[in-house]
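Below, in structure tokens: the form predicted alone, a single chain.
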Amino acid sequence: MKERYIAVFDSGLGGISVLRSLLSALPQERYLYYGDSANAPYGGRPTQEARALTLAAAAELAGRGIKALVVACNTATAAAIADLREIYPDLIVVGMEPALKPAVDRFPGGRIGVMATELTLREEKFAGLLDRVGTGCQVYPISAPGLVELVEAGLGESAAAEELLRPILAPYAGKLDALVLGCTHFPFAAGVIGRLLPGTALFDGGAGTAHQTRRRLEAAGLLWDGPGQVIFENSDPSPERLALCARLLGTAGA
């Protein structure tokens, strides 16, 4: 049982930023990363469509005898995490949430932006997070349509990403203490975002998700002592897509 894979699921390639954090926290584990790039992005879809896609991917992964499922996608978590925990009560299921609490802890009473997909920002899970930890701060929800597609094309740090983000972020330049990257794709554009918002601290949920995964595995007695392994699979299984997976893993968080 301990040697079984930890499945890491995302709507595409963004969850590789979380996989990087998992490998840092649990390098000895075996990981099966599955990205649904053929259906990405989920963030602009109706909630029921994102939920159906997430549940279908989870069913396939759970059928392969995994020991944990990390939903490394804020959108999929918002759409389906409650359903997943109900359907798989005996499986460790770990989801994402925007890293608002660490930002608030560092900047109490501060001005904090949360950049995420439309679906994440409109769901009750995000509203609950604001009620729980956002009190006393000025929180600015920021949608960035089109950025997920650029990351999926390997262009997160490109001139095209800067052109896309400049008008979105210009109103916040010099006005935010922190920006929470509430989509796992967005860390792959952190360099561009940092240039457009100099002096603004960036936060993402990868480390917190990795910590929670380790805690759950340890409590269940399911930590594996190696050797570690990473397998990439994708609903778009082209050689170019899988090569991009490996490249992003090497640059995530860099």
Contents of the next structure:
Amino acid sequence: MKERYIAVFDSGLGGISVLRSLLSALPQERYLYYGDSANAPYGGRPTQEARALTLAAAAELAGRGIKALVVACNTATAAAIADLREIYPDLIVVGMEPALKPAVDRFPGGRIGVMATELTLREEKFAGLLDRVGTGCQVYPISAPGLVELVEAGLGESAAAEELLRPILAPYAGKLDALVLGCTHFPFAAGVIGRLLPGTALFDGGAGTAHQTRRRLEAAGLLWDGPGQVIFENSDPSPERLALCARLLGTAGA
Ligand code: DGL
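Form predicted alone done, so how does the form predicted in complex with ligand DGL look?
The next block holds the full complex; its first chain is the one shown before.
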């Protein structure tokens, strides 16, 4: 059982930013990363659609005898985490939410942007997060339509990303203490984002998710002591897609 895979799921390639954190916290584990790039992005879809896609991917992964499922996607978590926990009561299921708490802890009473998909920002889960940890701060929800597509094309750190983000972030330049990257694709544009918002601290949920995964596996006595392994699978199985997975694993990080 311990040697079974930890499945890491995202709508596409964004979850590779979380996989990097998992590898640094738990390097000896075996990971099966599944990205649904053929159907990405999820973030502009109706919630029902994103939920159905997430449940279909999870069913496929769960059928392969995994020991844990990490939903390395804020959008899929917002759409489907409650259903996943109900359908797989015996599986370790770890979801994600924008890393607002660490940002608030560092800047109590501060001005904090949360950049995430439209779906994440409109769902109840986000409203609950704001109620729980956002009090006393000024929180600015920011969506960035088009950025997930650029990351999926390997263009997170590019002139095109800078052109897309400049008008979105210009109103916040010099005004934010922190920006939470509440979509796992966005750490792949962290260089561009950081240049457009100098002096703003960036936060993402990768390390927190890895920590939570470690805690859950430890509590269940399911930590594996190696050798570690990473397998990439994608609903778009082209060689270019899989090559991009490997490249992003080497270069992610906010
Ligand atoms: N990576 C996903 C997230 O963390 C969103 C990407 C998408 O829109 O599909 O929210």
